[in-house]
Amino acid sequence: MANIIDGKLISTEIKDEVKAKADELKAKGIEPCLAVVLVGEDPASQVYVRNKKRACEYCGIKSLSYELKEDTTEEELLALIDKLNADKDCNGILVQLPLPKHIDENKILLRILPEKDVDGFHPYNVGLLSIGNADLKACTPAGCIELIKRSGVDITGKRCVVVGRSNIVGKPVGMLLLSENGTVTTCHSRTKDIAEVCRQAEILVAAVGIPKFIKGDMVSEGVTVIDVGINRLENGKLCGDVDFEEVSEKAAYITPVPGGVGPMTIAMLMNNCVIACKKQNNI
C-alpha cells in the first residue's frame, strides 16, 4: 500500500517558511503585498479568492482585493492592472481565471508586469522556466515538484511521465522535472498506447482532466504518483485523474484528492509573492 503524500501538511510547512521570510522583510520596513482581482461571481472563483486571502493573512502578506462586476469592460480591467503595475507597494498581481467571455484572458495576462506575475503565466516567465532560470514559477507545477522532493523522492535520473500538455500544468511541470534532471516523456490525446508509456514511469504526474483516467494496470510497482486532477462526480464527491483505490495498491507514494496538490498551489503563490517582493527591493 502506498505512502500518502499529505499536501495539507507540506503546504503548511511552506507557508510557515514564507511567514518567516515575510517577517524578515517587515523587520526591514518592507511589507509583501498581493493584489487579487476577481471579475464576476463565479462560485468556485470566489472560494479560491477567499482561500488566497486567508493564506495571505496566515503568511503575513498584505492582501488587496478587487471584486469587480460581471459587466466590467476589458478597458476597465486593463486600467486597474496598469494602476497596480505602477504601485510600488504592490508586489504581486493575480487575476482570477476564468474571466467573463467578453474579456480576452491573454491580453489581460500579458498586461501584468513579468516581475509581478506571481501566477507564473506571463510568456516572459514561461520562457525563463524553459531555460531553467525562472524565479516566478507556475504555482501548481512548482507545488508538484515540492511534493515529490519533500517526500524524499530524488527526481535525478528517474523516468518521469506527464499525462497532459496544458500550458498551465502539463508543459511547465515537464520543464521543472527536466530541470531537476528527470528523464521526461509527455503524453497527450495523440499518444499511442498511453498505458504502456505510463507503465515505464518511476514518477507519474496526471493532469488530464478526466476522472480516474489512470488505472491500476497503467502503472508499475513502486511508482510515485502526483494527481493534479480535480473532478466532481455525479454524486458530488471529488476525485482526481487517478483511480486512487487501484493505483495506491501499486504505488510507493501517491497524492490524494482532495488534500494533495490543491493546497500546494496557494502555498507556492505565497512563496512567489515573497520572491517578487525581495526581487523588487533588490534583496
Ligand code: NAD
The other form holds:
Amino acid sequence: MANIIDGKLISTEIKDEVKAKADELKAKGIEPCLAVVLVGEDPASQVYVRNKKRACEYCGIKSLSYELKEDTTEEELLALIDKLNADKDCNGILVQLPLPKHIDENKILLRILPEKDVDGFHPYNVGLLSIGNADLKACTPAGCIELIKRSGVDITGKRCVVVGRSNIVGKPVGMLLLSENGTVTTCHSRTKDIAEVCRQAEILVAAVGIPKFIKGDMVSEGVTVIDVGINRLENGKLCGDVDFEEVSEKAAYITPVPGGVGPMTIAMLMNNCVIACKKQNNI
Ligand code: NAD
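What would the structure be for the form predicted together with nicotinamide-adenine-dinucleotide, given that what you showed me was the form predicted on its own?
Zooming out: every chain and molecule, the one shown earlier first.
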C-alpha cells in the first residue's frame, strides 16, 4: 500500500511559512496585499474566491475584494485592472476564471502587469517558466512539485510522465519537472499506447479531467502519482483522474482526491503574493 501524500498538511506547512514571511515584511512596514476580482455570481467561483480570502486572512495578507455584476463590460473590467496595476499598495491581482462570455479572458489576463500576475498565467511569466527563471509560477503546477519534493522524492534523473497538455496544468507541470532535472514525456488525447508510456513513469502526473482514467495496469510498482483531477461524480462525490484503489496498490506515493493537489493551489497563490510583494519592494 502506498504512502498517502497529505496535501492538506503540506499546504498548511506552506501557508505557515508564508505567514512568517508576511510577518517579516510587516515588521518592515510593508503589508502584502492581494486584489481578488470576481465578475458575476457563479456559485463555484464564489466558493473559490471566499477560500482565497480566508487563506489571505490566515497568512496575514491583506485582501481587496471586487465583486462585480455579471453585466460588467470588458472596458469596465480593464479599467479596474489598470487602477490596480497603478496601485503601489496592491501586490497581486487575481481575476477569478471563468469570466462571463462577453469578456475576452485573454485580453484581461494580458492587461495584468506580469509582476502582479500571482496566478502565473501571463505569457511573460509562462515564458520565464519555460526558461527555468520564473518568480511567479502557475499555482497548481508549482503545488504538484512541492508535493513531490516535500514527500522526499528526488525528481533528478527520474522518468516523469504528465498526462494532459493544458496551458494551466499539463504544460507548466512538464516544464517545472524538466527544471527539476526530470526526463519528461507529455501525453495527450492523441498519444498512442498511453498505458505503455505511463508504465515507464517513475513519477506520474495526471491532469486529464476524466474520472479514474489512470488504472492499476497503467502504472509500475514504486511510482509516485500526483492526481490533479477534480471530477464531480453523479453521486456528488469528488473523484480524481486516477483510480486510487487500484493504483495505490502499486504506487510508493500517491495523492488522494480530495486532500491532495486541491489545497496546494491556494497555498502556492499565497506564496506568490509574498514573492510579488518582496520583488516590488526590492527585497
Ligand atoms: P483540460 O481539459 O484543459 O485539459 C485536459 C488535457 O487532457 C488535455 O490536454 C487533453 O489532451 C488531455 N486528454 C483528454 N482526454 C484524454 C485522453 N483520453 N487521453 C489522454 N489525454 C487526454 O483540463 P485541465 O484544466 O488541465 O484540468 C485537468 C484536471 O485537473 C481537471 O479534472 C480539473 O478539474 C483539474 N484541475 C485541478 C486543479 C486543482 O487545483 N487541483 C486546478 C486545475 C485543474
